[in-house]
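What follows is one chain in structure tokens, specifically the form predicted on its own.
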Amino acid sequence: MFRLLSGGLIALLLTACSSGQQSENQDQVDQWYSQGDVVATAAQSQLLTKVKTALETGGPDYTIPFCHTNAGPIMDSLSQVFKCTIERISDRNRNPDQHPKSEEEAALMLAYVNRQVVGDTVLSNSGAPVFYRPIVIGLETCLKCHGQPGTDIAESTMGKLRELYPQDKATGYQMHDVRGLWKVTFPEDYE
């Protein structure tokens, strides 16, 4: 369904327009994909760099409180730089604020988890373009905080997770699982 929304619906809407509007609309959609790529790549790079440094400084038990305190401000700072809203969402969220915000977003998340949708997606929500990119477990290091408790995640790390995220659902992942989505919301008048 969402593959249709991300590609087919846009194509259908563009077909209904005149040839000139069609090209202009496609240019706009291409710009959202391009800028979404830039923003999501920068956000992931910035966050992974900070997490890697935290892991090297004190291991997973140090990194959990570091992320708890710093991940939000890192995203807020990048949101200001790029003049958009950068979020991470997941059906199995660690931070209670990072759940899908609508039924449609929950369905999109599930479609990514089930590999019915791969790659990037752009949806327009009341004129505001929203770019989504899957967050995939790609490093063994990720499993130290998101893997199997007792196997990948040390008991001391689980203690930190229970302390800082009492409703944590972000464990039990394996390599190459979709853990969540980058969500980049551009303002309606984004240029």
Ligand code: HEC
The other form holds:
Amino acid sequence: MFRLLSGGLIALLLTACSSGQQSENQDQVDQWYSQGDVVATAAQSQLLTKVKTALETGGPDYTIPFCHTNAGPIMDSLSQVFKCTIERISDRNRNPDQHPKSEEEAALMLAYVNRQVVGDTVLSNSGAPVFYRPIVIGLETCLKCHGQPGTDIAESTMGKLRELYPQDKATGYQMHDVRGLWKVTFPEDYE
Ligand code: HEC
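Structure of the form predicted together with the ligand, given the form predicted on its own:
What follows is the whole complex; the chain from before opens it.
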């Protein structure tokens, strides 16, 4: 299902509509892709900047509690600025709330992990349009908190993770693995 609705194929689906509607719908879809791009890019860069500063301040053992306290509020304030809901989800989530919220979303997540889907996706079949973008382990730094316990992740860091995220599933990653998805939900009347 998501395959049909992702990328250029949306255009194909929409050509079935009457011509007037077609261009209107296509404009709308293009708008969700480009706005999703703006929002996800801004969110990624904000979060990365804050995490880097925290890492420079006190290393991973300081940054984990920092993320525990601040990741949510950072997403919330960006959501307000962009008038949409910005989240991160993962099939192997660290934060217990950040899991896929439907079967469709879980399937999409898995398709990204298995590289059956790459690039951005917009799903608009259940009311509000949702934009997804894969989050890849792109920096060695990510492994300090998401890599192999004992080698990439220091024992003291594991201690912090066990304390703050007792149900953590987000270790054991390697470079270039798909770690999760940006999820940007637009309001139904988004303009
Ligand atoms: C200092 C440790 C640390 C580093 C470095 C780090 N993360 Fe995380 N990551 C966390 C913590 C803690 C959370 C949970 C934050 C929360 O409670 O929302 C998290 C959550 C996430 C999530 C959200 C999904 C989930 O599992 O809850 C993604 C995606 C993610 N990290 C990707 C990355 C990527 C990509 C990098 C490298 C650019 C990275 N992280 C670097 C500690 C880290």
